[in-house]
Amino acid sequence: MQDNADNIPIVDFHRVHLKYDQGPTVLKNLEFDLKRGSFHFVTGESGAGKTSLLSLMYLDQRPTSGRIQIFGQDLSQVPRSKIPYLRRRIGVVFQDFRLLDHLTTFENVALPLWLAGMKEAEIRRRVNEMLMWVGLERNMRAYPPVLAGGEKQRIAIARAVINRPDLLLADEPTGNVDDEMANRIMYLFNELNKQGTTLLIATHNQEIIRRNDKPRFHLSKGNLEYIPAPSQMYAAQTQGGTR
């Protein structure tokens, strides 16, 4: 397959604009891609986009004008029909969660497995794996309603892993979770990114930017700042220095 191709980024936005109805305009004339296995933070004050930046690559609606590139193909000339295919190649741990709750914590988790099709004695060994690392193997089987935030993020982002997607997509994924769960996370993510999932993640928390030496774009006002990683600045300091 073509996207499989290394120099094919699996994100690319040219010149893209987002706007609501007759509201201000949300993100303006974006231009970045994101290269495959990378792992990148997105940072900027409530309002910024960062909500609707990520529902853009998830497919969630189409920018106002401007082209993007998932994959490898361009989403204008993509019919909805097909949209679902590439969905499933994409993990999104969104912020209000998005669970079923008519279904326990297991199937939650499960559900992209029993869409791909995968075998049941495989898919309840890998569900309860996830769900001992994230801390809810005592709540498999309870349903949504009866849990608390935090315990709901944490099945937001095991089902968002479990598939292990070519793309990960979390908005604010530690926001609920205490120190040692978020730290859990984010050792989570960086696993998933040396096996080759491109990352991106929407966060306010600075300590976890801090902890983790990633690129990162910032938003404001809809314009996208990219900001090299720390040690990447310090790279290129240093050897500034020493000309």
Given for the second form:
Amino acid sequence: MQDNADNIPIVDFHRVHLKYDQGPTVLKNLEFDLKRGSFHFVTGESGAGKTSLLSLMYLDQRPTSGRIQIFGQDLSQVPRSKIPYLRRRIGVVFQDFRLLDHLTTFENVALPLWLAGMKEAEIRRRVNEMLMWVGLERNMRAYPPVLAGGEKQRIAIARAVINRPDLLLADEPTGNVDDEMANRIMYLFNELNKQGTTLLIATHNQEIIRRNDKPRFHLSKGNLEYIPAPSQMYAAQTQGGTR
Amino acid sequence: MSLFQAKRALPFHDSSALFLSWITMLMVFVATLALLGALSINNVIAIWQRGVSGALTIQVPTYLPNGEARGDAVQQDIAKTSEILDATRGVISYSVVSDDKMSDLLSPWIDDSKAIPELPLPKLLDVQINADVFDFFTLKDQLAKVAPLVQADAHRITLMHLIETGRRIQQMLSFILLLLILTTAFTVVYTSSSTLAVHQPTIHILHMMGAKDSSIAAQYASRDFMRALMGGVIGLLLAIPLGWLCSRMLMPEQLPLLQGASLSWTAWSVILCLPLGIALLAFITALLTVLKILRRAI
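Condition change, the form predicted on its own to the form predicted together with its partner chain:
Next comes the full complex, this chain leading.
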């Protein structure tokens, strides 16, 4: 599904605040956008608000104030009946995986396709291919409770990307996997990005950030700071030095 | 077979599954007996009503209880009764049954027809009525005031009391049916609400994956439909033999008044559809309940 105007940001935050009931303000006056096909990291200490930021984007919460536009649509104006269609364009990798324990690995990964009403043959083809890719083809009949943390994380990632979302939000997607699998996952994310998926990945993993030359948002005490990609900074410094 | 045909996205292995089936089995069991009773009574009432509609007989005694002839008082009572009949709503026509006709009516039972005029027979008034507007008890009260010895159809009074009683029993059974329907609906609301609370994390994930409220509600509704249908069929299978046993105990040969209490095919169809009806009620109730609760979420 493509928006008519390619220049409309996939995500657009305007003076967004988020506060939980009587608690402190978690996110303060956020003002940023994500262009179609962009790839950003989100960094920040634990409790800085990374997960809250992502939850606003996958429509799990509404902001206390401010305006959020996703795919050009103001979320405060979107009727409830249209929200599922927006969510189907967003892939989410939750930090705590959020797999359905009563479904097998295969069924968990197939869930977004099934909910979207895809034909069964196509679901089988795509899910088998995806499970091969993340190395879980031998566990396709296994239930999440018997799997290791890293395996659950790979299921969560496979489920998030199976329907080739327009926007992929990942919360610590490499937190429970070894370096080799982390690199595989990042390769998969880069491939999706090349095909047009917009990515926002919250991570603590400095090695991942270092290896992938991408800009990032740094969250600190509810405030968001934009940090360009290392290559952009280098280019800016080089240009500055030349002048 | 579909991936999710046998197993749905929601884990329905909680104790509420058994609870709904048990409750529905009990409801359909009682409802079947109530319906059997209500429909049987309906048939009997229809037959009784045919016996009391259209015509009425009024007796004017010609002799006093001590055997003394009433003489002119008989004609006076007939005149008073005629006046009241003329003024009574719903009386189409009336006539005094002639002695010849009386003899014709009695001759099959009395060998010596010549003795009939000697018998202490009352004078009879044959009254044609419109049963829809005619009020029997008002006529009876008025006759009692002006001509206390005149009697209006004793058999008819018994039948009318029986019809009234039958209708009250029918109303009571209908009320029981209504209570059962409401109880089933409340049970479904309760089980759906409680299982929704248990399944909240799963529903949240499904929502995040793009599930529509209607598809989640449909899963609950389908689950409750199957459970109610299963419980209902068992309840029906248990109730029908008991109903049959009751009908054997109230055999028409022993109680002629209950002749005609057997059920028609239409009535049996209604009874056999009871589990399906209860299951549909469970489906609709679950669907509406879950949709209402889900709409409160973001």
